Structures are given as C-alpha cells and as structure tokens.
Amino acid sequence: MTDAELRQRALKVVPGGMYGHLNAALFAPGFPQFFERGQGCRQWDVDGREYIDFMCSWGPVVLGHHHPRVEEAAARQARLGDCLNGPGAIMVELAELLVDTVPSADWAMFSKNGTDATTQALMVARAATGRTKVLMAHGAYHGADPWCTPSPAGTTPNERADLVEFTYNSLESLEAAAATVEGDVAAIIVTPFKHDSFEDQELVEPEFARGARALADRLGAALVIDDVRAGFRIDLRGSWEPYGVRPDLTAWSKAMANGYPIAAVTGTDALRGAAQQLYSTGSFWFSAVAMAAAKATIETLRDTDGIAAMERAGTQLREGLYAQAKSYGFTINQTGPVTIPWLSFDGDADLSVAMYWTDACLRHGVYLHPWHNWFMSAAHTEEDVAKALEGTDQAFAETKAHFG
C-alpha cells in the first residue's frame, strides 16, 4: 500500500486524512505521511524510501529506534504485565531514578503526554498557592489542551483567561506582566530556551533565567520549567541546571522513554502536599512497560554520556551545513542548542526556500523540517552525519539552481 493510497483511504475515515503536528500537509509537498519502520537513526516510509532522520519522531527517540537495552527492559516488563490494577514496582524505581538524577526533584508523578505534564504542573501550582494566574511567554508552545493549544478551534476565551503573556528573555516584560495581576500569580511557566515554530530559536539569557527564579520567589509563585521538548538532550539534571537555576516544578516527556508513551512532573518537597491534593489520573498513566523503557533510557543516557554524543553529532552537522550554505552563496541562521538544532534562510519570510530545500533533502535521503526545530539522537554517528551532509549538499545545489 503506497503513501498516496493510504492518504486516500484515510480521507474517508480520519478528519482531513490526518490531524495534529504530524499532518504532512503542513510541510513541503514531498513529505511522506505514512511510515513503515525505524532502526537506529533511520526511518523508512511506506513507499520504501530510507531517510537519515533528524526529527527523531519529533523528539521522543533519543537513543535510536529499537535500542537493545530499552527494548529488552520493555519486553521483560511486558511479559510480566503492563496495564494492571495498580502500578508495578517499576513506578517506584523510576521515581527514585528521577529524584536521584534531577536536583530539583523530591518526588515524581507520571502521565502520558507533555500536555498532561504541563497541565498537571500548573494544577499543583494553583493548589499550592490558591491563586489563578499563570505568566507565560508569548507564542510559547506548552501543549494541546484548551488552555494552551495554538489553535482556538473548539475552545472558549475563558479557557485562556488566566494566562498573562510576557516576552521571552525580557525581565522587564516579565515584571510588567506580573504587575498586572499582582497578588494572584500561581506560576511562571517557561521553556528552557525559546523554540517557537516558524522562528529562529533563542537561547535563554542567564540573567533572565535567574531573574525569573527571583521573581517567582518574591511573588510566592511556582517556577515551572517546561522541559518536555528539551529534557534529556541538554542536561540530564534539567535544562536550567547549568545556569544554577532550579525550578519548583518540571514537566518532562518526549525523550524520556525513547519513544514509549510517558510523561512526568517532578517537584520540590514544598509542593508535595499540593500534589497529593490533586485528582489527576488516566487509565493508561500507570502502565508499566513505558516506565521500564523510561528507566532504561535515562540510565543508558547516563551510563554512555549520550548527551555528549548528541553534542558531537550536532556540532558536526551544524559546521557542515554552514560550510555548504556558504559555498552556494546562502546566508543561513542555525539556532538553538546543537542537540536541538534548526536552520533558516536569511530573507525567507514565506519559507519558500526552506520548503524547497527540505523537500530536496528528502529526495536525497535526509529528513529535516522546514519550520520546526530538529532533534539529534545518540544513534547519530560521525558516519551517519557525514552521509547526511552528502544529501544536504546536493539539496543546496538544487536549491541554488532553482532560485538562482
């Protein structure tokens, strides 16, 4: 069954044929919608085309598809049981691992998706403070629930009424936002760096990170780090730990279990009582297989220094792309951490160049994205990146020929 045939069948039984962030209709024309399999840092679509993948399933696959240590742990737990009348011992073991790994974590709660975790974190903050308002950066993505979805369809204005926006990396803007709701701020929620889609990424200014921590303390509000996208690719201890800034609550997901569905909130002892008050649950939140995969993933990243491997591969990719773009006369911007990179073309406001280039990359066996950040995995070797750069070089040549 071809991609085109599956799209036609899907149109009859799935709204629009596909929905959400994996909807290939939102990308360049050549992007496949349906995939057959993955292995290491490669994926194959249903038409049999092979790609060196730099989206890593939009972040979850951090060690590579079918990593033996993760798969063995998951299979061992599956033989015992997955969705039972209560959690397995693995829940306690995983929570202990997170508390041992993350300095700001004294406890952990589990769910399934990043949206679950960010929503749960704000519930804890509101339960602890008795307040309603949340300070959030303008344009930031924190999930797909009605309070945070980027699309207003199916939501009401009331569901966003308690959000007060500020400009990322501007302490002045953050202070001003807090002043508009003085006395009612439950939380400041912030991503480790600015990774809004369609825009160049922006690393956090250390002064902003420390200022946000100081403001939360002064307000008696919770500082919530949304580490769903960046977690386990910058620092295992938490993405603001290198700046000496520790949050009250952290939301985790994506890379946590190398593709198995799980999310978590970790928090400090001061918020343990508030977390106990919540009624926050789900039929599959305590499934044991994903927890076993998460424990194996985190331990493997720790034992093999997986982040350092991603940094090496990401640096190689960034340097190679810069040299290629320069040789073809393109001015590009490469932003974000090298483990969570993105490339944009200078002056490409309508993304037409990015669309053409990423489409050309696909034709040469490299899966990148025109308007969303990419992801490195520990499975990307020096040889893999070198092979990918052969494809991107051909894509630059074709893009140059097309645009002149």
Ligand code: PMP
Given for the second form:
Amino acid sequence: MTDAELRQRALKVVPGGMYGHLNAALFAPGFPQFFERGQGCRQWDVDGREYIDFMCSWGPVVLGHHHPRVEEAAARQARLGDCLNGPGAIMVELAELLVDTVPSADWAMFSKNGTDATTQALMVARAATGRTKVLMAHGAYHGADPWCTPSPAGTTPNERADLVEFTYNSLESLEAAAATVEGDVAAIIVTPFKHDSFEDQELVEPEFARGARALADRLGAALVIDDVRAGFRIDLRGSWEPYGVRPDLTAWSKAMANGYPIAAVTGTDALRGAAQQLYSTGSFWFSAVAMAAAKATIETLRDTDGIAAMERAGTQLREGLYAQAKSYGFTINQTGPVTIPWLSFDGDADLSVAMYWTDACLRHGVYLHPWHNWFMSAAHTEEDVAKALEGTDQAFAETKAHFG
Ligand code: PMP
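Got the form predicted on its own; any chance of the form predicted in complex with the ligand too?
Following is the full complex, with the preceding chain placed first.
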C-alpha cells in the first residue's frame, strides 16, 4: 500500500486524512505521511524510502529505534504484564530513579503525554496555592488540551481565561503580567528555551531564569518548567540546572522512554501534599512496559553519556550545514541547543526556501523539518551525520539552482 493510496483511504475514515502535529499536509509537499519502520537513526516510509532522521518522531526517540537495552527491559516487563490492576514495582523504581537524577524532584507522578504532565503540574500548583492564574509565555506550546491548544477550535474563552501572557526572556514583561493578577498567581509555566514553531529558537537568558525563580518565590507561586520537549537532551538533571535554577514542578515526556508512551511530573516536598489531593488518573497511566522502558532509557542516557553523543552529532551537523550554506551563498540562522537544532534561511519570511530545501533533503534521504525544531539522538554516529550532510549538500545545490 503506497503513501498516496493510504492517504486516499484515510480521507474516508480519519478527519482530514490526518490531524495534529504529524499531519504531513502542513509540512512541505514531498513529506510522506505514513511510515513503515525505524532502526537506529533511520526511518523508512511506506513507499520504502529510507531517511536519516533528524526529527526522532518529534522528540521521543532519543537513543535510536530498537535500542537493545530499552527493548529488552520493555519485553521483560511485557512478558510479566503491562496493564494490570495496579502498577508494578517498576513504578517505584522509576520514581526513585527520577528523584535520584533530578535535584528538584522529591516525588514523581506518571501519565502518558506531555499535555497530561503540564496540565497536572498546573493542577498541583493550583491545589497548593488555592489560586487560579497562570503566567505563560506568548506563543509557547504547552500541549493540546483546551487550556493550551494553539487553535481555538472546540474550546471556549473560559478555558483559557486564567492565562496571562508574558514575553519570553523579558523579566519586565513577566513582572508586568504578574502585576495584572496580583495575589492570584498559582504558577509561572515556562519552557527551558524558546522553541516556538516558525521562529528562530532563543536560548534562555540566565538572568531571566533566575528572575522567574525569584518572582515565583516573591509571589508564593510555583515555578513550573515545561521540559517536555527539551528534557533529557540538555541536562539529565533538568534543563535549567546548568543555570542553578530549580523549579518547583517539572513536566517531562517525549524523550523519557525512547518512544514508549509516558509522561511525568516531578516536584518538591513542599508540593507533595497538594499533589496527593488531586484526582488525576487514566486507564493507561500506570502501564508497566513504558515505565520499564523509561527506566532503561534514563539509565542508558546516564551510563553512556547520551547527551554528549547528541552534542557531538549536533555540532557536526550544525558546522557542516553552515559551511554548505556559505559555499552556496545562503545566509542561514541555526538556533537552539545543538541537540535540538533548527535552521532558517535569512529573509525567508514565507518559508518558501525552507520548504524547498527540506523537500530536496527528503529526496536525498534526509528527514528535516521546515518550521519546527529538529531533534538529535544518541544513535546519530559521525558516519550518519556525514552521510546526511552529503544529502543536504545536494539539497542546497538544488535550492540554489531553483531560487538563483
Ligand atoms: N510541552 C512542550 C514544550 C511540548 O513540546 C509538547 C509537545 N510538542 C507538549 C508540551 C505536549 O506534549 P504531548 O504532545 O505529548 O501532549
């Protein structure tokens, strides 16, 4: 069954043929919708085309597909049972691992998706403070529930009425936002760096991170780091740990279990009682297989210094792309951490150059994204990146020929 045939069939039985962030209709024309398999840092679409993949399934696949240690742990647990009447011992082991790994974590709660975790973190903050308002950065993505989905379709204004927006990296704006709801701020929710789609990424200013911490303390509000996208790719201890800034609550998911479905909230002792009060649960939240995969993934990242491997591969990719772009006369911007990179073309406001180039990359076996950040994995070897750079070089040549 080809991609084109599957799209036709899907149109009849799936709204729009596909929805959400993996809807290939939103990328560039040549992007495949349906995939057949993955191995290491490669994926094959249903038409049999092979790609060196730099999206890593939009983050989850951090060690490469079919990582033996993760697969073995998952299979061992699957043989025992996955969805049982209660969690396995693995839940306690995983919570202990998180508490040992993350200095701001005294406890952990588990769920399935990043949205579960950000929503649950805000519930803890509200239960703890008895307040309603949440300060969040304008344009930030925290998930797809009615309170945070970027599209208003199907939501009511009430569902977002408790959000007050500030400008990322502007302490002045954060303080101004807080001042509008003085006395009623339950939480400040913030991503570890600015990674809004369609825009160059922006690393956090350390003074902003420290200022957000100080403001939360002054207000008696919770500082929530949404580490769903960046977690386990910047610092295993939490992405603001290098700045010495510790959150009260952290939302985790994506890279936590190398593709198995799991999310977590970790928090401090001060919020333990509030967390305990919540009725927050789900039929599949305590499935043991994903927990076993998570434990194996985090241990493997720790034992093999997986982040250092991603940094090496990401640096090689970034340097290679800069050199290629220069040789073809393109001015490009590469932003964000090297482990969560992105490239934009100067003056390409309508993204037509990025669309053309990423489409050309696909034809040369390299899967990148025109308007969303990419993800490195620890499975990207020096040879893989070198091979991918051969493809991107041809794509630059074709882009140059097309746009002149
Ligand atoms: N927060 C951030 C920062 C994210 O990047 C995402 C997912 N892209 C989410 C929350 C929501 O995660 P999920 O899609 O797993 O619900």
